[in-house]
Each structure stands twice: as structure tokens, then as C-alpha cells.
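What follows is a single chain, given as C-alpha cells, in the form predicted alone.
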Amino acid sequence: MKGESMNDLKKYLSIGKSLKICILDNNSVEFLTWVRKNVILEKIFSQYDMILIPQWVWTEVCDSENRKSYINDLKHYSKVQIIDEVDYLTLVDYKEAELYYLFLYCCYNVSRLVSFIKKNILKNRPVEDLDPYEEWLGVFYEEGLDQRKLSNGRIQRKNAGEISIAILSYILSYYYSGSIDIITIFSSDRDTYEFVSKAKEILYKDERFKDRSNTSITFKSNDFLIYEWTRLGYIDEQNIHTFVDSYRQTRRIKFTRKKQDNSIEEQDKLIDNAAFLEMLKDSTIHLIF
């Protein structure tokens, strides 16, 4: 996405309209292709003003014709934008040093990546003397991320999609908070959640960011979506056992539950399908991830 279209996106994100933005991860797109016959696209996405997909995630989506077709069909119902990571610089108004710190903090969950950035990108220089953004972005992508060759011949970069989602979500959060009310990431990848959560801890302590207004970042995992669809009546009670057994496996869930005295307990544990079906009946539960 270059030139005028990126400027159009910046204008759209700055109109002060209380926008609701959805960012899609590849694993959620795969899940949504499975359940498409049960829950139509419009019911899931009509509440969002815009759906964004980072280019590094779009590359993963395109490994499957089903996932690619799902996104192309989604364009008939919603405003969908695929954003090249090169264009993140335009979105932050060319503040290269701040973008560097967003990258660094969104990698803090993997110490090897932090070491790579400091050694091969910062190179013991002041951040103001960094090479041009597009150059060091290429070094990070080509040399910093672990690689493996897929059966289709594509070279997969480990955690590229998760890191890009985290950076994009914080760009929206800090640079467009006056126009964006909701930033929701559709993902069931625990790494995506951890990259975003770790970066949040550091950003809240950093002098450059800690006092700036920002929009909260929330998640909808596959389990969250099933819970939501059940309560909205998109999946009826007669079919819920079959649905869960068909599309869900034992998974770690982070959630809260309201106790009898209105206090809130927080849990983070493996939940099998039998326990999950019981959770679906409990209106005091709120799924975090």
C-alpha cells in the first residue's frame, strides 16, 4: 500500500469517528473458513469499520486458497486493508526513532531477537543515527527471524506475523487514539497475545510513551468467538456439542469469573472440551484469551 492510498488510510484513521478496528491473524482466518457454513461473515464483522491485515500475515494467508478466498469475500462486506510493514513509517508520521522502539518492545518476548536488533540494527549507535527504516526492516526480516522452508517452497519467518500484528496494534493505539475506540485482534496464537502483553509492560514504563493517550488493545480468540456466538444465538443449543467437538481442541484459556461476593477471580489453565461446554453455560465468565 503506497503513496496516495496510505495517505487516504491516515485520513480515514484521523477523522474522529470513534472507529472500531479489527486486526486479523492467520490462524483465526483458518478457523473462520472452517465455521463459515455455521456463522456468516456479516454477523462476525459488520460491527467493525475496518479490517486490517499486515503484509507478513497476508503472506501466510495466501498459503491457502480457502483463507485467501475468505478474505476476498470479506471485502464485499467490510473495508479490508492489507498493510505493508514498510508503510508503518508513514503511519507514525516518519518518526523513525519511535518506530524503532515499537519494534524493539514488540520483540521483547524473545531475547534472541532483542539481541539481534541491538547488535545488527542499532549497532551501538544513538537511535537517531539508525540506517533508513526500510533498510533495517529488511535486515530484521531476512536475517533476524528464524526460517524454515515450507512444502510449497515459501520460506516461513518464525513470529513475523505475530510481531507485525503487535507493532500495528500499538501504532493504531498511540498515534490514532483520538479516532479509534476499539482495536481488537482476532487470534488464537498464544505468541501473539504474549508479544502484545510484554510490549504493553515496557511501553507503560517508557518515558516516550507512558504519559501519552492510547486505545486499549483487546483479543478475540477462537474460544472467545464460540462463547460469543453461543450467547448471541448464532449456534443453537442442540448443535453446540457437535460444533465444539468438530472445531475445538483442549486449549489453555485465560479468563475471569465473578464470585458470589462480586469479587473477580482470574484463571489461566488448560480447558478440555467437556469443561469448555460447561463454561459456555456460565454467564459470570469473561474470556480474556
Second form
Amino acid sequence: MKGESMNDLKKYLSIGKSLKICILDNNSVEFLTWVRKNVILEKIFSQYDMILIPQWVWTEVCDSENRKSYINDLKHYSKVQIIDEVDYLTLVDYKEAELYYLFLYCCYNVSRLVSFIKKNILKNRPVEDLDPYEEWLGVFYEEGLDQRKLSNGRIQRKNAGEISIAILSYILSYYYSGSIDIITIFSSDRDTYEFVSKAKEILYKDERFKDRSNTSITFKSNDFLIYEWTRLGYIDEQNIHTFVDSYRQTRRIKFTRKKQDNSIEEQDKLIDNAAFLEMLKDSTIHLIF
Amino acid sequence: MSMELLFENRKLIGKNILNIIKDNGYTKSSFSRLTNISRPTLDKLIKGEVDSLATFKTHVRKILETQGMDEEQLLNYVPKYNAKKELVFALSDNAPENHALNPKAQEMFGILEDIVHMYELYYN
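For comparison with the form predicted alone, would you give the structure of this protein in the form predicted in complex with the partner chain?
Zooming out: every chain and molecule, the one shown earlier first.
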């Protein structure tokens, strides 16, 4: 997005209308293409006012024609915006030092990236002396992220999409909290969840951010979606076994369950398909990730 | 309050502009873009080294406009945060910019950086 359209987006995000925003990760788009015949996309996304995809994620989406065409079809039903990471600066009203901290905190789980940022971007200077954002963003993307060549010839940057999603979600959370009620990330990637969680921990302690209002960031993993669709009756009870066996594998799930005395237990464990099918029958469960 | 008074106190105004940049999460570069003041001129303003009253007025007006402030607020600006004591990154690589470390040294520096970061992660 450039020029006027970025300003249009900023205006839209600031209108104070209790917006519901969905941010899409590549792995979720892949999953949604598999289940497209079972659950129509209109049902999944109609509750959101806008669907955002960072450019670094869009690049990954475009590695598959199926994923790309899913998003193009989605554009007929919803307001879908692909946001270039360069435009994050406009979204934060040129508060580039704060944007630097969002980058740093969203990378905090990866020591190598933190070292890279401090050594090659901050370069032992005060943060207000940083080089222009476009320059250090390019250095971070080109030199900071691990790379590997895909079979289609594209150079994939490890964690680029996850980091960009985490940063975008915090931009929306802190700079547009007055008009956004819901920020939900569709992702089943544990890294995305961990990046967002670690950044939250640090932001709550950081003097620059800790007293500012913010919108909470929530997740819908593939397992969450299956659980939700079962409860909403989008998946036929008779077909649920086949559905789970076809589209799900053993995965670690973070969830809560209400006990008989109404206290809540927290769990974070590997759940195979048999256990997952049992979980689908339990209405006291809430899937976090 | 007159712009002439600000000009007379341009060293103080420069410090206050820098504090506005820091307090609001800008960098000098992004503040320069926001206010449409060239980076060299902004540096001069911050150092209190703009010697032309006309130039000073033009640029200070741009700052007042973007920050929604008046002259008096700029002159009496009180920093929001005390200078925050940042954790000093204990490991410093002072090699010249184009110097290439040998692979063994590079590996050792990498490990040391990871240890320092791990400490920082848990210290926080």
C-alpha cells in the first residue's frame, strides 16, 4: 500500500467503530484451502471488518496458486489489505524509535536476531540516532533473517512472516486501541504465538508502553477453528472423525478447562486426534492456542 | 511569547526539541520526515546552531504545528521521562567495520552474544 491508500487505511482504523480485525498467517491460509469444500469462507470471515496480510506473509502465500486464489476469492466477501512492512512507519505516525522497540521485542525469543539488531541496526548509538527505517528494515530482512532457497527459486526468510504479524498486531493494539475491539491472528505456528507472548511480557514492563491502553491480541489456530466449527454446527457430527483424520495431526494445544468446583485448570500438552475428538465434545474447554 | 525570545534561547530550545523527539518515540530521521525539516537543519536546530532568525522561525513553526504546541510550551518543555538507564550491552566488538573475523573467533563471539542475551532475557 502506498500514499493515499495508506492514509485511507489509517483513517479507516481510526474511525472509532469497534472494529474487528483479522490477521492471516500463511499456514492458516493453507489449512483453509484444504477445508474450503467443508466450510465456506464467508462463514469464517463475515464477522471481521478487515483482513490484513503483511507483505512478508503475502510473499509466502504466493508460493502456492491455491493459497493465492483463496485470498483473491476472499476479496469478494471481505475487505482484504496487504500491508507492506515499509508502511508500518506511517501506521505508527513516524514514531520510529517505538517501532524499533516493537521489532526488538517481537524478536526477543531468538537470541541471534536480538544480537543482530543491536549490533547492525542500533550500532551502539542512542535509539533516536537510528538510520532511516527503510534502510534498517532492509538490513534486517536481507541480512538478519536466516535464508534458504525454495524449489521455486525464491529465497525464503526464516520467521519473517511471524515477526511481521507480531509487529503489525502490536501496532494495531497500541496505536488504534480506541477504534479496534478485536485483533485476532489466524495462525497455527507456535513461533507466531511465542513472539507475540514474549513481546507482551516486555511491553507491559517497558516505560514507553506500560501505561498505554491497548487492545488484546487473540489467536485462532487450526484446532481452535475446528473446535469452533463443531460447536457452530458447520461440520456435521457424523463427519467429524473423517474431518479430523484428514486435516489434523498430533499437535501441542494450550487450553483451559473448567473443573467441577468452577476453578479453571490450564493445560499445554500434545494432543493426538483421538484425544482431540474427545475435547470437541467438552463444552467446558477453551482453546487458547 | 515571541519567536525572538525562543531564538535568544536557541540552545535550550534545541535540548527541548531533542527531548520531544525522545519522549514521543521518534528518531531524528523520522522527526525530520514528519516535520519536513531536512536532517542537517534538524541537527543544527538541536545543537542550537541555527544563526538565522528567519530560518529558525520557519522550522520551529513546523515543529509547533506537528506537535500541537505553542511557543511557551516549547520553551518550558519538561521531559516526560528521566533519562532511562538502559542496560549496557556488555559485549562490545570494536573491530574496524570491514574487518572479517576468522571463523573460530566469529563462532566464539556468537556464543558470547547468545550468553549475554540470555542473561538480559532473564534479567528483564
